[in-house]
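Here's a solo chain for you in structure tokens, the form predicted on its own.
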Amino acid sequence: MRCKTSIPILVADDDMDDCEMIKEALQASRLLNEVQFVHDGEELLSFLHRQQKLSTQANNLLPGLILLDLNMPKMDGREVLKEIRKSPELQSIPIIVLTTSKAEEDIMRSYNLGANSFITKPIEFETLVQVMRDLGRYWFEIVELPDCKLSEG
């Protein structure tokens, strides 16, 4: 069994200020996991497919958790969610929608497309730190996540 802090987190968000705030909130919440950022849906899928190839060849890890913004350029979070859930190799990665939307339609559609959670981004930094602390506790201390190493062949 691997150490929970070795589970990488991938954040997909096009707003650089939000990315910086998420990064600082993760640090402030003392979450020690490696965090990577992508800034649009196409970049997210390219990253996952590249990591998938590396995982097969070099035993690297796919992200163990994705924080996904819905409103991104090129390919939005809804389209990305749909694509990830269609892929047998990627579909088990937990995806938390982390967005500014509070629209009931976005909430329902996200869950229908396979999101594991839907969280409206807090505006206040201290609230975001608490959300990241709670996410870390839930996803890395309480639940059991699948091993994100891909088996060969």
Given for the second form:
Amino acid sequence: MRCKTSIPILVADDDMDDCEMIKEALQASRLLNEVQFVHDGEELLSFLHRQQKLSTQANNLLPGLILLDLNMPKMDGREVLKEIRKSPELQSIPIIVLTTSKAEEDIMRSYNLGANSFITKPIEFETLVQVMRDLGRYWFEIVELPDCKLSEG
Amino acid sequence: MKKLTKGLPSKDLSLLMSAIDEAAIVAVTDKSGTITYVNKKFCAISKYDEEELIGKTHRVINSHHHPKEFFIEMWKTISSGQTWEGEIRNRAKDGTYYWVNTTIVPFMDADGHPEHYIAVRYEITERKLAEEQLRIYAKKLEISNQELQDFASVAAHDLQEPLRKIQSFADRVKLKAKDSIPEDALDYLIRVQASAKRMQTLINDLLTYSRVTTQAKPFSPVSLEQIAKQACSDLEVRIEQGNGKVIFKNLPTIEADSTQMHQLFLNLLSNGLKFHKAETPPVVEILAEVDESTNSGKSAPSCKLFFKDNGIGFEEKYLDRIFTIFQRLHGRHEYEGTGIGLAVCRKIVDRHGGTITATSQKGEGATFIISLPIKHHQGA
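Could you output the structure for the form predicted together with its partner chain, given that the previous block was the form predicted on its own?
Let's see the whole complex now, leading with the same chain.
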């Protein structure tokens, strides 16, 4: 079992302002986990596959949580969600969709494709900090996360 | 056919032939396809004289619309002694095209070899053109629906993103600098935020409007009584806060998109509740009239719904305006809203093949009248 604060969070978002904002909000929420960023769906997949290859029994390098934007270039969030849920090595990673949209069809579709949560990006920074704090508390304190590498043997 | 002609005396046979000549386009060919007989109707539609056709094959009127295989298949059928039926496009002498439904009956000799063929045709050009027109319309509709879908996605994502950022960064400036910037600058910032928020509401409303088309679900039996109950429970807080009342009973069940019926009721009820007189608590009454009669044979059974309120009403000269998207009769400071509610109502009613209108007098309340078919024939 990994130490909770050493479990990295991966943010997939093409919008640099949003990445910056999420980073600051995570800091402000005092979440100690390392945060990594990718900026499109293809980059996200190749990052995950690379981390998966580099991981060992003792040292799991896969992110413990993915914050996924839906609208991204090259391969959008929906496609990448589908790919991750199809991959035996990656499918157990919790994915939180964090997007501008609150369209019903986006919400429905994300859950159908296997998202664990759907969050509309808050407008106020304070709210974003609160969301990050709650996410951190929920996923790293309340919930037991799968240890992807171990479960795959 | 062979048996029939055999059994008939030759006088009756010629009567039969003249009857068919009157009714259809007829041609007779020998076994190789060379035309040996054409009737008047054949000449009229093809615009060729009899002499121009006798001794030729049907290639004269070939429109090159059908692939070779089409005719190979046809010949295979009739030369084996079977009747062939199909729709063919032909070319008349003047270059115009016409469509015929064609039945070719082979007549065999004693050895079972085809001796001659009789082709009986009916013109179907009009139907074919109508079908073609329908295909074009369907294609156009598909394209415009796709565009609407794209637009909806643009509105949901691409337009919202920069807008959210305007709000976010204005919020952060406010947070960081509220003690260090002058009061009027802070006020400008608040105005920026308010405008961005309004823009966001407009985009969302536009999205709601386009969803009537893009998120349309098939029709199924919907109890409007249930829909009204749901809508009331959704509006419970607003009804209670305004001391309002919604009255309805015995609403019918009709074939409809239940999500859209819910939205229709929600919009009309909240409209009635919103535009109430300052001193009078709002009362909205829903009445239904079912018209089962199909006496004219044309009009299917329909129902009329009346949403009657005791609110401020409106002048009927604005009737067209109120159902148009983003059209409002009041300033934003008087009544909130973007002017989307009734536009969505009309779009929903249109999709259900119904009508929506209203009667009102300023200060005398308003009644919205919706007429909807009870049943829909396939598709919709």
